[in-house]
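Below you'll find only one chain, the form predicted on its own, shown as structure tokens.
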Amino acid sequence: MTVNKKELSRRQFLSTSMSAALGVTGYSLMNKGNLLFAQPVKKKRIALVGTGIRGSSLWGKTLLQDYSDVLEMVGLCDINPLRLEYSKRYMGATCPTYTDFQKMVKETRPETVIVTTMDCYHAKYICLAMEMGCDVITEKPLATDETMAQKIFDTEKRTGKKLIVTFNYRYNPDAVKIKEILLSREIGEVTSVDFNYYLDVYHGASYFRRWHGFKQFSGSLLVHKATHHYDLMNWWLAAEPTEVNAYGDLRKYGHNGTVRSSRCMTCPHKQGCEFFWDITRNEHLMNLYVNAESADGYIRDACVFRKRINIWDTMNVQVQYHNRVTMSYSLNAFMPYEGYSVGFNGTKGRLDARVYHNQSWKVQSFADFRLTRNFKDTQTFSLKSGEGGHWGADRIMQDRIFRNSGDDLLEQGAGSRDGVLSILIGIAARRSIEQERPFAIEELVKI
């Protein structure tokens, strides 16, 4: 049969147009002879372990609402059965629920497991999932100590399964612009970096109300929160850390309070405490946590001045990289505003960025840039963030993961090596503070 070019062009156009339309509805095109047939796309089977605030929303409700054409949620798991059942209703899920992770994997046979548990349990479920034949998508941080990090690395290598770490910060417009400018070599070769991150008295305080206030659960903010920042720097510089020296102190929260109670909801000092937080005003958090307390005793609105808090709220870290770049980093958790400032010193100039974040992750933030080349004028400009979760980055990241959308030209996708290198800076910083000495990365994990 002879097909002319006009007919071929028409057929290609129809095929492309239909493929684009069917991609949204969960169908793909199959060519049989000279006819095109629509066939259902095989959905990826996913299961979720950890149904707290992040799991039930970003990796639960959002996936079911926006990716149900390519994903099938086959199981939910949490150690708290009350939270688990509420989260299932909140997500709009129809799959079975489990408090036994291994039973869930055996019975539901997911291809991919999403891990959004308390940080100190990430390694446990990542390794179990891979050993049971599943790929894994995990929230940061990958783990909270060096032993866990080594186990994850070894398990991935042994099983051959794929691990994705969800560093959504890499997809923010400000982070992307910094990466592009550094790649352009407009400031030459980077020699050193000044990086300061500010958590405000709302967001910063929230970590001290929750389980994050204890090193044994979160690894401290040097791991839980700063992992994001270390990963950004590793990615921006395309470099790997070699040595860390750090200082940390608890200056505002914990034992520094003059009055305290077990929780805000029943606190006798609520009228005079500037950190009083009324959880009863949030119906979702009441259902997710307060109404589930009887199952595990976890209190979501705990006092920020509990004397048992053992993480730091004031931290300074120096990092040496394999390419001789040095970074000075600080993290403070009781500032009047939120965001970061970063300055890259190069052999041909300097790049400064000042990023201002709103309290809501769904409200736009903005960034001011200053690019100065040696012996030349300064260029200044501003950028707005995207809209939606984590300033628009969440949707871009999830599209990349679940729809393979766009070429990864900037290498924003992150795997186990990225996850390990980011947490090792925080772990080394914690060890440095505790032992009062610099820590070499090679002392911790063999990569």
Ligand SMILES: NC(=O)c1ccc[n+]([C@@H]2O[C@H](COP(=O)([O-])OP(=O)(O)OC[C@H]3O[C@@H](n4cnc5c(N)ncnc54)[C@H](O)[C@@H]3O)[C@@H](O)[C@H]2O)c1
Second form
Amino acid sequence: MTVNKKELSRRQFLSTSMSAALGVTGYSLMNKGNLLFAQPVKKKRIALVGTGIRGSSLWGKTLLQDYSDVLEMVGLCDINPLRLEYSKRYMGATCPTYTDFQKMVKETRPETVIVTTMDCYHAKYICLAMEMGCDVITEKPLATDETMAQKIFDTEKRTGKKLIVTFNYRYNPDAVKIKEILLSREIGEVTSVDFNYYLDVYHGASYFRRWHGFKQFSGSLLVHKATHHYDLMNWWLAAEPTEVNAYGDLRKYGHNGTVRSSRCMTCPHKQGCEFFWDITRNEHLMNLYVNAESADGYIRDACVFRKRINIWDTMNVQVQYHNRVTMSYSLNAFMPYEGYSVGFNGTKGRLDARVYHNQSWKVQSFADFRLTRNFKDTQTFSLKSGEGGHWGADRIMQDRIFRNSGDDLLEQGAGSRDGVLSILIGIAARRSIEQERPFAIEELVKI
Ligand SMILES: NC(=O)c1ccc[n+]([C@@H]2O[C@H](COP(=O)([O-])OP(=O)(O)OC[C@H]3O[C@@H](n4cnc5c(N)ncnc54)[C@H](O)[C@@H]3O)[C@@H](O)[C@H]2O)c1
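For comparison with the form predicted on its own, provide the form predicted together with the named molecule.
Now the complete complex, all chains and molecules, led by this one.
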């Protein structure tokens, strides 16, 4: 049967608007022949491990507020029982809480587990959940070293369970625009890329106050943060990395400070330190972290100048891809403003994008584009991001995951292969800095 465009869009409109209305009441639409039936929605049973800021907000409170017609939170787990209880109240959840993950999965029988712990424990919970029969949605980075990455691959293959990696940056309008332009081949075949990412003195500094400041927990910013950027590049180029060479240094934070203390709250240098940060002004953070300190000793407002900090704040990475594209990438964590600049050199032209992120992740950001064809014109235009978490991207991603919205024509949904390929660049870069030599991706993992 052929359906004309007008009829198709009328049906799509009816189906979408009725689904939205029915969703609120716990029904979904079923299409049988030419007739639409309403049927009750079977809610997906979800459990979550890691009830920190990300787990309790986007994957906790937001899920319960906006998606409770399609899912049910059946269990919450964290190693810190005080944070766990506060987070449960903050989310408005009514399910049981656990400090033992396996007990939670056995007793609450979730279909899907969401992993939002500290990075170095993602692999442990991803594999345990799949072994116990659950699908997994995990925050980035997928893991922090190559052994964990290999284990996730092998476990997924053996158990047949589904793994989603929540690469929200793929849903930002600027990232989508870049993908569309590259797909249109207006600049021909991409041969090389210049990619520079800037973290500012607020957001950048925050990594040095938290567990992220230690390689053993975060894998360094080359894994924790840059996994987003490498994933974008792998997706934009539809290419796989083969070799990495990197340099890294710590030039501002850690041992570079002239004064230091253990934490801001009790610091004798409050007045003179540019990086003084007053956690007591934020009631939510006080409840989530300071009031839970007695359980695990984790200090959320630790000094950015602690001598033990062992990650870099100044990083340069060269990547070679399987299709001969090369990328020069940099990440700097004490810039006066935040955003990125990317330039794609193609056989027929060049695409430049300059993206300015507002300090608050909930406010719009702006992107300036410059598309130039060899021997021809230059076209410039600007884009505004959406509003909401990560400039609107979080909402679009959650709709895709939990409501199957959109057709994923640009293949924005990411799985284990995407997760592994992006962290492998960061892990190879870390090894390259430590061993002062280029690192081939195949030295790390058999994909
Ligand atoms: N995609 C994004 O844009 C984005 C944004 C923020 C955070 N994240 C990711 O979310 C994750 C959580 O980050 P966060 O900012 O919420 O950190 P956080 O420190 O606020 O929360 C981490 C939680 O994990 C818990 N935890 C630590 N070890 C554990 C263990 N062994 N078992 C169970 N729980 C454990 C901690 O007690 C804490 O509650 C990280 O992996 C981070 O990369 C992603």
